[in-house]
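Next up: a single chain in structure tokens, the form predicted on its own.
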Amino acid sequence: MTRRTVTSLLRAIGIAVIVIGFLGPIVWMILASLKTNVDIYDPSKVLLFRPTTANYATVFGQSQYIDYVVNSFVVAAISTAASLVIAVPAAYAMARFLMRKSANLVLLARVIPGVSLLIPWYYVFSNLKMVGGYFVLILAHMFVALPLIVYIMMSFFEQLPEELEESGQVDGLTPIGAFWRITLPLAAPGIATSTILAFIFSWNNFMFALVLSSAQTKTLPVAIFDFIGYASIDWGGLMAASVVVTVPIMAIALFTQKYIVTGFTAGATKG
């Protein structure tokens, strides 16, 4: 073998393990939530098995199921537009006025552990009588895409000249008139690559709704915990509330990744 055959070939076995290690994952939770337990538990039948789908059918079967569907598109849509109406002015201003420690400031909320804000935001909210309503989920959620959307927006903001925003206010735009006008259409790939992730982490959560919700505002990612008992699990039930709850996430990963590519690649370089 030549060097160039052997390199492609090394290339193409690094690629298909990474493949495998992504979707393996997946394929077995699809096949798993056609199958019955007693399947399951059966290594003989793991690609060979009578499909059933008597396990979605218990999943939509629960009457608050949909209830469930609908509280995480209200959690994650407000949260995530909530965040976007808060972040994509801050980031301006920090990347327009160098607002470094704002920023890390910023930063440092990323980095701390949600879990270790869970106890505190508890107690603060259970005497408030607000534990369980959407104000606190919302307010959770936006606790992670707040800072996500700033870092994002903020290589954007940078990247953009400000000699653009000058001469529209020579035309006689207003420093705001010309950030709505000119610099925030030109940030547009910025704002659709944080808004589809932070939509996607908000719809994901699991540890803020778990401690913070109640039986009314119970999201998917919660939900999935009703198939789990005290002595016994029903892994069919689990796989396909499962599928249900990373189905339309992975079609709006599949369908918007052009936008979250474009907006990486174009927040990436400055100049």
Partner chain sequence: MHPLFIPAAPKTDPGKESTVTRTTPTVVSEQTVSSTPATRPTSPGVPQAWSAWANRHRQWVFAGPAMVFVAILLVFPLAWTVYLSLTDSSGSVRRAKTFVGATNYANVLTDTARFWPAVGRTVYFTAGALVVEVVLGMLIALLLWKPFTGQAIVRVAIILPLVATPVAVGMMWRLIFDPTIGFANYLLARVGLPPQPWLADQTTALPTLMFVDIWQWTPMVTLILLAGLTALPEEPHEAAKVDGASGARRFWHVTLPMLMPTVVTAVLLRGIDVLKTFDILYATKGLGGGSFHEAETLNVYAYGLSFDYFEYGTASTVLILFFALIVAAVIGLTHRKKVTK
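Next up, can you give the form predicted in complex with its partner chain of this protein, since the form predicted on its own came first?
Below: the lone chain, stripped of partners and molecules.
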């Protein structure tokens, strides 16, 4: 074998290991969600088992589980939409007017540990009798979505040429009009990217809902966590519940891959 074939063979093996290493556990989780608990207790039964939907029946048999799915969706959708409305213009202003200090304040929200905000929030909102309601939960999730959107959109606006706006202003548009009619449509891919990422991060958020939600407003990650509150774990049910929370988000990710990649790498290459 020449050196070249050895290298490409090693590379192929490396790539195979990557694919199996990252996808294998997810496949295992999905398979386990389709097994009876008897089959789960025998790890040698990797593929040879009689699939069952009983675990999903258990999960959705809990009268409120559909509600949790709805809660997760509503909270993620509204907090993402509301964050977009205030974060996109803010990112534009911060990028165009080089507002470094203001940008740092917003990005501080990405740095601070969430627990340090939860105590004051809990205090204020429980005095207002609002803990457990959707409003507080959406507000908390906006706190996740907003800095993320500002961060992604700032790097997008920084790449947009200013000349188009300027020519719009020459044609009689006001600066805000030029932003609305020229810059914003051009930033559509960035808005799509930040929408998808903000939704995913809100959907996946655990800690805020753990403290701020009630039995009625509980989101899916908290619902999964509550699944293990008993003496023995119903592994099949737990895996089915985990699949129910992850698979929708993975499906979204599969159809929006290039946006996900852009979002995770936003601002990373400008040095």
